[in-house]
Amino acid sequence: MNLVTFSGPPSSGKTAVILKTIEAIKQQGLKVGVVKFDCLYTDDDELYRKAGVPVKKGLSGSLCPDHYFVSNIEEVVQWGRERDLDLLITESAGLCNRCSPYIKDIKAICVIDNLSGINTPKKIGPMLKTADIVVITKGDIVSQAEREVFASRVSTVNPDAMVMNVNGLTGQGAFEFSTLLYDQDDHIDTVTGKKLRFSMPSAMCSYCLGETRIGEEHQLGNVRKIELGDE
């Protein structure tokens, strides 16, 4: 079985994209399932079980959705190897631009859209830099010079990664991205062992531990402090 994943900012077209890649691959004769990881609410599921998709969702609720990725995604690579799926793709909805789901040696996709800012590439971090393939949506709402633009920031920012466009709505691109996805030397039994492409952060603070008092008195652990002298 081959896994692959998928990030990006919430909202960027990431399920689209996905459900129109998978009309490709299906006709590939090739078996597709998805693992949708989010925080508190998703309905994609529902998406993916319409088109006749394997699908499972976990929501993180409390905890870093990509957090709770890395928590889970060897028992989820086991539930795709226990349906005989072809290929397995994993959804994550990286929320504070500093962590990344992705694993050394596993394809990584980073979903970004068009319309979220031309500075958008140079705050998403590690979620796009360490990404192998770059998939830029929604370039039918924005000119041409815009798109190019666009797809010039995210270079600057992963200049090895693979960049395209893919239409959610339409499927423009997407058989040329399936083409990507799948291949056969990159089979895998388990990711027991594995490491991630780039470090979770390094310490908590007392407010990931529960604390909601504000004051230094209440602040214990990895804290950062804004510089406020005299210019």
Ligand SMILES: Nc1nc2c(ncn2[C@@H]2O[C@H](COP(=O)(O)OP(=O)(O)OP(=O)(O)O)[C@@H](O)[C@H]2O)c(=O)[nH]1
Second form
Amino acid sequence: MNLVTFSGPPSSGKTAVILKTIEAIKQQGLKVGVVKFDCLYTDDDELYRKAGVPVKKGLSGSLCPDHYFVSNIEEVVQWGRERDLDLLITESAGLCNRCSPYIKDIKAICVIDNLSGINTPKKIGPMLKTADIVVITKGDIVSQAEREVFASRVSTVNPDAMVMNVNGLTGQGAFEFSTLLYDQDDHIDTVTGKKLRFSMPSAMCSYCLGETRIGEEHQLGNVRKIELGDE
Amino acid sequence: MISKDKLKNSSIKEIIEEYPYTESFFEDQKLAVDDKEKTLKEIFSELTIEEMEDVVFDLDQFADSLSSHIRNMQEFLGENDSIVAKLSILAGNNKDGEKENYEKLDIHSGEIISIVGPTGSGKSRLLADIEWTAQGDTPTERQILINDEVPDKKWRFTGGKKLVAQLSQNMNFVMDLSVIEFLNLHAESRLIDNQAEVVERIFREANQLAGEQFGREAQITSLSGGQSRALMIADTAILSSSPIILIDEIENAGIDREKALELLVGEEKIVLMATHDPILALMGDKRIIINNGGIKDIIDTTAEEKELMQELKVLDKVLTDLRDDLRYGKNLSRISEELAEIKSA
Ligand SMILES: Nc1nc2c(ncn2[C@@H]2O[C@H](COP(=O)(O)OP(=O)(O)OP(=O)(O)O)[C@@H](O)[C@H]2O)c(=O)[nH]1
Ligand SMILES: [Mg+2]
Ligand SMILES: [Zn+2]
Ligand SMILES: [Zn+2]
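Okay, that was the form predicted on its own. Show me the form predicted together with the ligand next.
Now the full complex is given, and it begins with the chain already shown.
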């Protein structure tokens, strides 16, 4: 089985791109399944199910979805193997800009959209910086110049990535992208023993863990203070 | 290849002096630089845990990334290897697996090729084949050559330089910028030397294409449809890094379409134009007829068709004038005189 991890900001087009890509991959007679990781809510599983794709979802609740991802990815891999998938895709909601779910030696894809603003590439940190392939969506609604500026910002933040335009609505570029996803010679039976590409900030603050009271004495763990200066 | 060790032991100031474009790299990578005289190694040894998290990479990975960035930019600036004087499309198959009805189509820079065919006939696939520089590895099995050679893989994957730029009807500006700010931003990303001059030229050309004039300080998001289109076309013609431009219909409102094509072709671009409009289609040197997923025919625009286009333009003008009259509340009158003029011309 092949394993590919997708991540990217909310509504960037991850599900749309994955669905269009699966259409192309199915033409090769391959069996594809998806597991969606999100925080509180998602109906992506419905979309996959409708397309006839085996799917599971996991909600992390108050935890960072990427931390939740690492704690569960082995079980997810076993789920995929039991179903005899040729390709298992994970879709993670890129809600935490300080983490990324990518694993060393496992294909990592970041989906980001042209509408999100030209400062987004620099804001979303590890999820973009450590991806192998960056897919840019929604090129159909912005001008050529904005697309060029956006792509060049993406390349500055991750100079080693392959950068591709895929349209989540029309599927333009999805066939080409699909040829990069599956590799016959790749076999993943387990991810146990593999390492994350980027160590997730470990110390969380007291508020991550449910603290609601405001004030210095309640601030534990990883706390940073704002610099207001004298000006 | 730039030596990673050399980068690690150079000061930020030295690196920026040698490779000026790295300044925005350091900024976008969110590396906390308090003193530009310090070497990369020194800076990394002094980062706090939070600052390490911000920059994501360790020193070694950062140096790798920096060296890739420099290589990308050097490639981007070395324009010579990316001049597309000739694009060739070698025949593949249509949806039924039958060989397309031609052998090889050569398109030279400065040429306009129209693409016609019913919706869903395979226009987007043709474009995708070109963009991907297909080598028999797409559903149509077409092959694309650039300057008679199998193209470099960089056309598929680099963020900086794509083979095809696109202009279509539903594209909008989404940034909150004035016309001049917008053009400067695009020019900066292209790292051109004579920025002020180029920006001014695009502004002028765009205004010549637009039916209604607009100012330098106008917000791009508030431009009319015709003005937006004019600015997009002038900007793409002069500043886009892509040698091939795909146009998906240019609506005949608020913009001089013939001038727009002249501008694109004058910049030595290859122009591909998907259209259902006879005037636009006849502005092409050739037209590709697409049907059932394949190229069914390639027709050279004849001298008679070029004359027809002139007649259609007169007809078009008559209609435009009628629309204007209607809009400004005038009474409309018969057009037999104008029509007679076409006949006698
Ligand atoms: N115009 C346009 N719309 C797109 C494109 N790709 C996706 N969309 C639309 O963007 C919206 C969000 O797409 P999704 O695929 O649900 O995004 P997502 O990243 O999976 O979202 P979450 O999983 O909720 O974070 C949907 O309405 C899509 O139809 C594109 O290339 N162009
Ligand atoms: Mg989704
Ligand atoms: Zn996190
Ligand atoms: Zn917290």
